[in-house]
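Below sits a lone chain in structure tokens, taken as the form predicted alone.
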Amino acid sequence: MTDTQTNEVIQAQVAVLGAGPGGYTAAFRAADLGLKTVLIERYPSLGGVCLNVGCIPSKALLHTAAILNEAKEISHMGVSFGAPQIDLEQMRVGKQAVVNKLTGGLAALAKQRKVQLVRGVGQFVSSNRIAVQGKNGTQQVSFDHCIIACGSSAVKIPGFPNEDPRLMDSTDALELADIPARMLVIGGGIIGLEMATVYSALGSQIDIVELQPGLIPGCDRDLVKPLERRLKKQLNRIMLETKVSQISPQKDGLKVSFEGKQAPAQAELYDRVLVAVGRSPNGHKINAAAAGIQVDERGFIPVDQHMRTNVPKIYAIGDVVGNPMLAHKATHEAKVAAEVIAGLPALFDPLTIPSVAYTDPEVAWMGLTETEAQAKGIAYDKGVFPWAASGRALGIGREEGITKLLFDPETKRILGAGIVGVNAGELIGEAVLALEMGADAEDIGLSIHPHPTLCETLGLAAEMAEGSITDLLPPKKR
């Protein structure tokens, strides 16, 4: 990898504008496939969001965080641990640790691909140049075809006092700068429950203040209240259908006065607050239209199955694009645009995205889901099969997970899968590979899962479509 920053012009055949997931992995997958490659960032570190203030340290917190609880949750098989012992000071430095591998391990990568890299903030000058303010200077760079993966930013709430450092956002949240006594979560979506998660097993008192009538919108809600009904027990207050209506600052706190269904009488003083209300997309950062690229109002980048926009030889991915905004979204779309640009006949066609949040309990889903399914009055037969069946679930003191799949009532064909638990994160890919395989009910269920495990709830949960069940008494056929 060359560390760029001279005065002169460089000559990329594909130039790409980011270095998170979908970044890095467009700018190797285009170096292996034999084009001279530069990659633009401006941050220190490759990675982006995702690898160094996002997904992955806060999964090494994530980690942590169940340690603590399953420490104190051992007690029913006659193990007692005494209050731990939090140095968060070496929380931070094991988790950075954790970060520097990674990103350490992409550089070394891209070094060996002999990638290009020029640092700075990079923007358009013209549909086949970006000009890169560095510290040193300005250097241009002149592409034949240029991918952009400029990801996105979190939201910032107008007219809350986002100078205030009491104010945070999910990358300062995962700073720990300290262990608040009392927080509040604006955004009961995955983000803001995973940091809820971490500072309350943290000891940290938290309130969640969400404005839809669930947590985490989007999902089915037999597969979020086993997580709520968790969370009710570790977290002090979750009020949904309600807004925060105004911030103050004072000198021993942010005062929080809301608004809405389970709004409290008086505002509230809390030590911190996360804003985690989604993020943006950075369209409108880069001076698409000095190449004449497509934005449309909110910052999102439109592209066609071999993501293209609407300009020749320049191609977006990744959050810019749109939703989902998921870094395996984007590591896919990256290999489809570096393959489209070497002549290789690529597109991005899924029949399905999973999402996953890392709670505790674990939320995880794919394909069609049973809320959209009724919502469009879409056929289905569902199988579902409740861990408190579950020989591994029980051994492991973790009962309160369901797997629930859904399948064509005509061809048997599996269509969505939802699973809540410990680990469903990694359970769900099962059922994204039965999807994209075409998979049925019965070849879900006589697929041998080894036993007792987790992963066995995916083929029970057939078995309950199908009727084929013993574990539990089939379901009455409709």
Given for the second form:
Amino acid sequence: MTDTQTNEVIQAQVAVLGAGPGGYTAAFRAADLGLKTVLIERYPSLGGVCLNVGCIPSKALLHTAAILNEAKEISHMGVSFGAPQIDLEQMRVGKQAVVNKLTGGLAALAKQRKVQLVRGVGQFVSSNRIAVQGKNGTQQVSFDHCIIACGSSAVKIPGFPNEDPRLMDSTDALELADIPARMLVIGGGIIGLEMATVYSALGSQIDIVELQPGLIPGCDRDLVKPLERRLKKQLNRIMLETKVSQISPQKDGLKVSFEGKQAPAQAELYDRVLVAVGRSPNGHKINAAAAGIQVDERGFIPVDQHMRTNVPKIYAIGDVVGNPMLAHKATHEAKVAAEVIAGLPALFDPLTIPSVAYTDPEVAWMGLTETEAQAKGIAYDKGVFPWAASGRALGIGREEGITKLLFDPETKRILGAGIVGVNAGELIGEAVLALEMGADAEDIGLSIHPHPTLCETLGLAAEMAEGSITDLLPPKKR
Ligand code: NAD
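Previous: the form predicted alone; requested now: the form predicted together with ligand NAD:
Full assembly next; the chain just shown is listed first.
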């Protein structure tokens, strides 16, 4: 990894601020297009939250959780394992090895591309210069073009004892300091449920408190229901339409008071509390005003479809430009920004950005949701295939899944898809491709899916919409 600190001003054709999935992709693409590129990052390794303390370590832990659950549930097939022996230190080592492999790979790729890495906290000093505060002083970087990829931070709730190490954000929770006997998760969104899945499999007794009337707000209720049913069996308590009113640190735990519809009458004591109530953009942390860059009151930086900010030659991508805050959005925006700078005719104009909760079962959706269609009065046809009729789902003992496809009633083209079930996150990719390629129900139904697989359920859901299904009775025509 090229790691620079000089007294001279570094001249860059492209300076990229932040080396998360958006930032390193932008820098690598810019370098591949022949531009002299400098990548500024405050942390020792590349990859940002996603690789270091987010998507990747959480997936390594979720894989372990899935195996723990599967081992417990396979007894109906005549195999029993004893109680698992959990070596927490080895779990941490294993998780870190996955992270190191990826971040090490990125460092090598940066070097091979001659992307110059400047380590430290970057702040704008003008519309063509960034000062990077590093360990050994300040490094000035002057640029022709800049791509801001400074990401987002976990939201903290004011008034909570945020300095108490027992009150965690997702980064703390992924460190696996211990397996708390009792843990509260504040926020029943994606992070909250993924971490609840991990800690519950490790043996913690988990309560979840969620402000809204359901888990994963924004996702169709029929998709959340099978997950909720399973969580209710695994977790101690799910409190909906409820919030935490106070947390007071005690010697033997955090004492939490609740208010709302399902609030317990008494305060409860927890060994640890995880706050997972969303992330906020880092737009106010880079002295954007010195460059004249517009930042809205929440911290988002507005951009056009070419990822340009209001300041010519300064671009922004990833979490800091808006929701959804997802790595796969950032990487695509990154390529657009680098290509536009290189003079290529690029535009960020996807038909959809898929969402996945890597819970057990997983929940994945893309395109139009039924909830959105109903709210906006958009007409749609629906094909739903219940996994109870899938030989593969039955074979793996997971028949609770559903694959749902929405189609335009006129053109029959796919509008949206939602899947709940194991590997839903892998399966949704086919629906994204179908939407981007303008596939209709017949295209999907007539595409021969391998049997017996879970991906077959997409073809069968299309057959449900077409009325050509034979594995179930065809639904009555509306
Ligand atoms: P989120 O927005 O997905 O969920 C936050 C939840 O907290 C919501 O359900 C909200 O209603 C609830 N909430 C808010 N304030 C509350 C309060 N005071 N008390 C109780 N509940 C409250 O946010 P997140 O789960 O923190 O994730 C943050 C971001 O990271 C999201 O943009 C998410 O998409 C992204 N992320 C994605 C993945 C993935 O793709 N698998 C994984 C982790 C994070």
